[in-house]
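As structure tokens, one chain now follows by itself in the form predicted on its own.
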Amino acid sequence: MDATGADPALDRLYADFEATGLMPLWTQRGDLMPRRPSPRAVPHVWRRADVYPLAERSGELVPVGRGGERRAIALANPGLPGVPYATPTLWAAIQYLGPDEVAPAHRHSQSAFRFIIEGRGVWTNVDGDPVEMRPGDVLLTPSWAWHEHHNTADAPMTWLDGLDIPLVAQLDAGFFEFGPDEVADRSTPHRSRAERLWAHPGLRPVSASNAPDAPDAVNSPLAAYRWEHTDAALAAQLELAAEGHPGVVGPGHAAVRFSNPTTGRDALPTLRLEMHRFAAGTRAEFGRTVGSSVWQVFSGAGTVRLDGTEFEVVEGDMVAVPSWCPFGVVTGAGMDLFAFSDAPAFEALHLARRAAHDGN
């Protein structure tokens, strides 16, 4: 319909709509219901060579303590100006903790994880359970869990933080609370209590709170997913793929998903966490997916293809893949990629959809 005619009565109608806080559907249907997703976020690559020197400088100039709480540097998508979001639903940041520093306790509605990039000597204390952080490990901080970090080493440590901050903000569901200023537990066990209870493949502990008829946990009770287990699983998959086993992703491509041992579903209800390994010379096309993801090169180097444009990536580089953006990977000598996405939220809402690379 023509909303800009020369009819004075029609002009008055639109003026009265605006004055009353109304907007007619016929003037905006294309924006409200596009034929396909048209995200404002853009495909983007953040380079380790650019990010890490800035993290080191911030470590020299910006203290950690109450107020700022964390020395975390968020990935800000160029398509989302003014907000520190990697995508409209995902927040990603490099967190940097210097020698002997403590990030004080707090908790929040947002679900979080930490993927450890490099360094040793930091423990995160989650609801009173100290968890060692080592390269390649994935650590969880479920919604509303108390958490604090303390560095016992004489060197800094960095990791990737991932949270559902934008999603929770859009839903107006965010809460935050400060914890004690002093670290509740400065002990440094090699294995957390949660790992001692839950990190036994295929074995679910039976107790008063985890009996067969007890309700399953929404968040995984396992505090950490260790790199040695992830590495072994990926290596075994590639071996089986070479043997022609039908139960793996495909030739040259292995992948694992970090899951909740009480349900088999995702470790966190709003975030999907995966590790992918690509053998030398592998090509993988992921097509288009409703929902967005962030990928980080843990080791190796290769090429990622984002909506037809190729980017060379190396260890530590981070990649944002917006909703419905065609995504592919090509490796040279081989590459390990950590990925997190908002897939569980879209699946729970029955909005998930996939298409081949050339799908509309």
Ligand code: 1HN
Contents of the next structure:
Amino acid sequence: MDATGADPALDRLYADFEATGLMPLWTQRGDLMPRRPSPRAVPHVWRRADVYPLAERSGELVPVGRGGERRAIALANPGLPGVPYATPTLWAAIQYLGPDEVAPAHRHSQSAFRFIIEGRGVWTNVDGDPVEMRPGDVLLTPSWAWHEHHNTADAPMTWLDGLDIPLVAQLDAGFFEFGPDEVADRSTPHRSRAERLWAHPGLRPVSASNAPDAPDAVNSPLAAYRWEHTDAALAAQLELAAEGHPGVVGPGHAAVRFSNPTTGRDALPTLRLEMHRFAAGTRAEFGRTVGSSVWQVFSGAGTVRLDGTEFEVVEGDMVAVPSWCPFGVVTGAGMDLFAFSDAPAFEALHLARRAAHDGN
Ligand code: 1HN
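Given the form predicted on its own above, I would also like to look at the protein as it appears in the form predicted together with the ligand.
Full complex below, order starting with the chain above.
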């Protein structure tokens, strides 16, 4: 069926469709139902060496406070012009907080986490529980939790923020509320109350009100996942593999998922958070996955392969992997990669799908 016929009656029909707020399927079926995902987002690498100096310049020039709320600079995928989205579902940003600065309290329906690659001295207060931010840690800010950040150090601190902002925007599900202007709690405990209650392997507090089927059990009660635990878990996997025991994802490839201790599921309902360790000389193929992800090199260096193109990456570099894009990692001396993805949302919607290799 030809939509651009020379027939004046047909032209009038199309004009009347438009005037009436209608669009015929036959002129656009291929875009509505591609044979396989054809993302507008492109594979992309943001270099720490480019991004972090710009965050520092922002710190000198742009105040943080009520209104703007956060000095966060989003990774904007070149395939998604005009929006601050790393992928169609994921927001990723570098946030910069100077000495003595405060990012004021607010809450939103979007789920968030922080991943720290360097620096110390910032506490994020989540629903009244001050949580220290240290390198290698993953911190949660579940949907609708109040949160503010304050820097107690005399040096600035920078970290990665991940949120499900684009997904929530597409679903028209966003809510936001300002909190009080005054910092609720400037105390600086090394262990949050959440960790004191929950960070004991395999030990669930008997008092715990959040039963696995309670509505609030979709969010992990553990406010922080500390690097010492992540590192020990990854090291143990590789040691076990060297002793001939199971546990690794594949040869030289250890990984852990940050999970909700009340359910064993993902720590947040829309975001999957993982840390991957690739031993020296590892070649790992992830194949294709429906849904997108963002990766940040925590330590080491290596090569990521995105749809056949190789990019050298070093500590702090960030990578966007679009849906169905073949993805692989090759390491020389070894590399730790933090990853976050929209996988739980796709699994909940029964849209998750994988292909082992580059085939369709
Ligand atoms: C937010 O609340 C944070 O709490 C970071 O640090 C980035 C981007 C958009 C909207 C809210 C944070 C954000 C954000």
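Positions refer to the first chain, counted from 1. Values in this document were obtained by computation on a predicted structure and should not be read as measured data. Between two forms, the rigid core is the largest collection of C-alphas that superpose within 1.5 Å.
Positional change of residue 350 between the two forms stays under 2 Å at the C-alpha, relative to the superposed core. Core superposition gives residue 11 a CA displacement of 2.9 Å between the two forms.
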